[in-house]
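The chain that follows stands alone, in the form predicted alone, written as structure tokens.
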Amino acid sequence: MKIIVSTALAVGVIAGPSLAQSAQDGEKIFKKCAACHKVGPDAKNSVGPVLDGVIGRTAGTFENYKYSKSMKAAGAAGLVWSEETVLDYLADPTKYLRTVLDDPRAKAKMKFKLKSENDRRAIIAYLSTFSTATMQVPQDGFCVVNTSEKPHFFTAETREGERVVSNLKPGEQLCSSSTAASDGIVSVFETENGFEGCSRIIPVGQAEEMQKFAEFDRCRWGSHNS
């Protein structure tokens, strides 16, 4: 059994407003998806689950929803939602799990199928403004989120000099505190022995999400969408 994991690049060159303007079609085309997935604040599972923070989070794990047998097998063997591999999923998900699983007979609860391409970027582009990282943030802390598709080593430092450095896997978070700041610093290196990576300032009681990694500080980050 292996995961496959798409190699596109498309949806990574994507920055600025052209980002917002995707984000914005993606919010109309999602309406397509409102029957059975919720985003948002006071968002609930449905026939779906729920899609905040979906962007960096093991396939099959959102508590109290139901999963098929086959999207908990994925997830345990490693799937992991990034832009790539929704992309991918949304165009026939009973498919898509039956190529990493490697079983003819998978099937997903989810029928739908979106096959407009860049319908599926502009999905992409609007689930990812539904960020979980913000809502795990201390009071006194900063935070970044690994959300692109592959492990990278990541730093965290206060303006007092504390430093925090941890290989955050997909959806894992690296944060540090500081009550004499109003902000710190975090950056990430594609290896621990990486030399050139991507720094960004934070404010305190905020996070950053890390969604594509480039060296010579050419990252793609969440706050890219804003």
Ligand code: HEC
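Note that the structure is a prediction, hence the values are computed from the model and not measured. Numbering follows the first chain given and starts at 1. Take the two forms, superpose them, and find the largest set of C-alpha atoms that agree within 1.5 Å; that set is the rigid core. Compared with the form predicted together with heme C (HEC):
Annotation: Cα of Tyr89 displaced by less than 2 Å between the two forms, core superposition. Relative to the superposed rigid core, Glu27 undergoes a CA displacement smaller than 2 Å between the two forms.
Residue displacement note: Asn193 has its CA displaced by at least 2 Å between the two forms (rigid core superposed).
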The other form holds:
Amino acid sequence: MKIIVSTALAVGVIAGPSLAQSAQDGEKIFKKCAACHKVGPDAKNSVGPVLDGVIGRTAGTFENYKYSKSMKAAGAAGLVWSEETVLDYLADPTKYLRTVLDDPRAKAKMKFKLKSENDRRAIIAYLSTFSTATMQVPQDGFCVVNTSEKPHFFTAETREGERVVSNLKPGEQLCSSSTAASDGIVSVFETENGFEGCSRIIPVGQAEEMQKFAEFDRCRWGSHNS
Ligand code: HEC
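Could the form predicted together with heme C (HEC) be given as well, to go with the form predicted alone?
What follows is the entire complex, opening with the chain shown before.
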């Protein structure tokens, strides 16, 4: 029986060489975004929202960020950030929101455009390394990623009762793995001494995002099949 505890950031290990290469290019090009956006374990909202886990996230929903009306409307209308939607958005945010909302008065709060399609693709490859949608999950285990804005206390327990615990900062992950390859249950508490938390059953080979903590099992989750 082996248990793996990993608090390292998911990196694009399953990506092929070309994708890994563009993720590297994307890291450099991301400097253009970094004036307004943060990524990684200690990321905080600044001019723009934190972009950890943005691929796979509903538009306009990162915790405690004040989005424009148009962005909130786009999320409410069902806009989810994927490689394709981010690709179009970055080329011209206002034009994109106008098209999505079919409203010529829609306005993006992001005053920045990235013309080069190659640069946009590279940045998306880079952003994907901060998302469970592209994360490597052990075949015989399951993972949880803290994509909320605050650190929280996480436990992951397999059906056989193997338990791993960790305080996860935003962007960090906890994976459990056992030779029995079973699904398991993840519980989250506000802090290590928290009393009422929330929990979720996670199938083997999959990862879940804990997007927002709330007591009495009211956390917001987002999952991706890998
Ligand atoms: C000058 C500041 C600025 C720069 C530079 C900038 N952004 Fe933004 N970005 C924002 C703001 C502000 C928002 C919130 C938009 C809204 O509410 O309409 C945003 C929103 C976003 C969103 C939607 C996030 C969500 O949670 O719905 C994505 C994706 C995004 N930006 C990606 C990027 C990328 C990638 C780059 C670099 C190519 C970039 N941005 C450069 C300010 C910026």
